[in-house]
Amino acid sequence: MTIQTKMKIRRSGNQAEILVLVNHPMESGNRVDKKNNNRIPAHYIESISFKINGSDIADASLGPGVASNPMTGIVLNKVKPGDLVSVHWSDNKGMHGMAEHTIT
């Protein structure tokens, strides 16, 4: 299973809004497959972290109550062209992903 991570940056002056979309099923473990009546195993993002130029700037804990394909966003102040923004996530099954973007 490949899980895509997309990042979009909207910059205005020295401020930037960072939006991250992770195409992830975010299964709670409480749903039942209607075809075979088996419980669908839990599969959800546990943590997501943001960095700028390699330094941690924000961390979030997610869980089974978050809807599929979650979008997470933060606003950064004092950004400048050339700054490298990266996001990393990991889920309860050991999967992980990342995206990075240079501010223009």
Contents of the next structure:
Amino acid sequence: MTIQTKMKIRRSGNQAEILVLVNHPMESGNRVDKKNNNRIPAHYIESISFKINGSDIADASLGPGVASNPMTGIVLNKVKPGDLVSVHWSDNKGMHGMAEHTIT
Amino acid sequence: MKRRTFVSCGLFSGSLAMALCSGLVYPALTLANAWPRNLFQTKSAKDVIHGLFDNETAIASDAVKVSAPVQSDGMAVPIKVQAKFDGIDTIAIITENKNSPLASVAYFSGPVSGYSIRIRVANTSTVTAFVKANGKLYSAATRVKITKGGYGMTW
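I would like to compare: after the form predicted alone, may I see the structure of the form predicted together with its partner chain?
Let's see the whole complex now, leading with the same chain.
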């Protein structure tokens, strides 16, 4: 199973909104499979970290209460065109993914 | 190399992780704050706030803005928090009337002024954002009305 990570950056002036979309089920562990009455095991993203030009800017912890295919965003100040933004996420089953984008 | 760094490196796989572990030690990846399991499993919003910010009392502030659609589908409610402060440390999003009130918490170490995420909300309730900036705790709330979806199906 591959999980897609998409990133989009909207810049206006020296402020940029970074949006990250991960195609992730975000299974909370509370849902029951109606066919066999078993609980669907929890599978959710635990952390998303943002970096700009290799240095940390944000580290977000997510819980099972986040919607599936989570769209996470931060608003960054003091950016300039050419800055490289990278995002890395990891979930409770040890899967991880990343995306990179240059601010234009 | 510190033992913790080494151990957490072992958990990663793939060449990217190896590159990170061997030369440049990235503190955030390898020594990231452990996922706060107990906070996400706490059932009362009060205890979550206590666990995150100790005994600080939040000041309701106009400089913090929480926006959510007036009516929304409970399976994905987009919450957007914006704060007009310099030096924001933490933004936490907490939903009332939920089994696990803490939806997400983000720690910042750069010039950030907003955080947004889509959360699940069971039924119509108040979503509060806590922003810690310059050693002070601010909060703002918005009411989310759930008209479809959700898992409580009451409105």
